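Form predicted alone, single chain, as structure tokens, below.
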Amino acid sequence: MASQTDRANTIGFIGLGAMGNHMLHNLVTRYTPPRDGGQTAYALFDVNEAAVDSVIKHHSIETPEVPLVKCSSPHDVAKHASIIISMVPTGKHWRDVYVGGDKSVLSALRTLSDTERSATLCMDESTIEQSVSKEVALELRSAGADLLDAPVSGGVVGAENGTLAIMVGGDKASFDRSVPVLQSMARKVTHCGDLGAGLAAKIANNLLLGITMLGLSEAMLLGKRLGVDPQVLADIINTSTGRCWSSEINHPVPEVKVGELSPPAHRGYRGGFVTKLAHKDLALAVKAAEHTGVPLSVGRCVEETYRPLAASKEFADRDFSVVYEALDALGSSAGNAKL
């Protein structure tokens, strides 16, 4: 177990779910500390204790030389670690981690010395509302620490392979400090600007992702109903102007093959970027557009289409490409413009 004296050499990780556990694995196996930094330890917390136990058991075999500390709360993580990474599903979870009472990161900061607080850098890789992230980041700054918004793109596959794109908003000096840590989990790490800029980039990207997935699903279903073989149409799209990430990497039609890839559609839409989280990001985009006066006619329609799927037991926890199955299930009745 890491002691209080080596807090400077300890990285905390909060949230070891479908994304976080893979990201931590790459961090443990790829991160190279500064030359004079000594052995890096990791302080871990998840509301699901079994997830922490599983990670520690795995690394006790694969990387037995790396110290892993099981923590009881975000407060406990912050007491052990000067760098803290969080990857949690929603804004509520995120608030609980950073400012949620006596078990939060903020509560721990208030017990530390000025030197320890100023050495604390938090990197939140969740996707939440930009205004909330900025508000809490400023609160942590007032306590002497700093927080970067650093949402990721690439899904579970990117998390597993260490090929995520990470978009970072915040202080440039803090970003420079974060790069060696974030690079161990990513293909590309980009400083997008001041606080909230990373989230802005992520929300805009995922708005487009939702639009292209729904558009591709509608196009494929239309072609199929008009008599075109789905594989033929998919091949045409991927050599024509309709080509996109959804058509090349995460094709929504189960009978379509694209190279050697096996997208979620090939396994009942299990795994991947689940529908309820895809809708969460679309809803964030719609809300942000309302605040900034950006017309969002297409994006709003996509959010409205995904909304009932995100609330459905049948679709919520399956990959967001399951929208194709939902559209197909509507049948060929005319006038079904929305789910």
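Residue numbers count along the first chain shown, from 1. For the two forms, the rigid core is made up of the largest set of C-alpha atoms that agree within 1.5 Å on superposition. All of these numbers come straight from a predicted model, not from anything done at the bench. Compared with the form predicted together with a further copy of the same chain:
When the larger part is held fixed by a C-alpha superposition, the smaller rigid part turns by 11° between the two forms.
Mind pulling up the form predicted together with a further copy of the same chain next to the form predicted alone we just looked at?
Coming up is the bare chain, nothing alongside it.
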């Protein structure tokens, strides 16, 4: 097992999927510790053991000087590392990682010294329910450690390029300590407020993203049916008050071109921010609105439109701009039904 000094210089990483894989790579190749305390080591865990093996093999060639240790559980990671990053795609087993029994981070904290516990800072980059995240953070605090919610935006492309935007909620001193670590993967790291504020910002932004995408799809479809050429309409919207990120960067109409780069709509909606993940965030927003009594009629309507797409083989794994295609099909059949 790692000595105390080693633990101070070790960063744990839990979750090496499509996103985590790239994030770890940027961490290993770009992170510089604030004070020179020797070589940083990394303690890795994923439920899929092969993912860890593959990462370790890759780095043994690219960065042979950096120690990468394979761990058997979140508990094991927390024994090795004073800073722990987690990136878990879905919230289902998320509690288990931190507070769920003898393989959890919490169980490891209980075996450590007071000094080690208070030196432990967890940064969770997953997008999960705010209430669950806050509850777990408070449990870890009771055990002497701390947790920041630090969800990311930018998708797989941003993870690969190290240009994610990271929204952080939690204690200000913990945030200050997290910045050099998170900055190695990001173009922007923002302190949004107390525990849960990072998740709140992420969910609010993605709620608005879903609304503008579906709204744009409806507006484009209506304009087209009323006789405007889609390219002309897209150009008008983009120099007028309807413009939004989706209209400028990720236009959902296949025949429209709005920049030098081709959006997913130009390639059958492959790639991008997939529908099932977009819907996951919308569902989190709707649930949070219910808890807090926020009226969310538009948000709820958008979530309901995306729900069947997220459950459908045809749409779930394509970019969320595919909602335009779904809507167009719906409109056509409705139109036919009228005849």
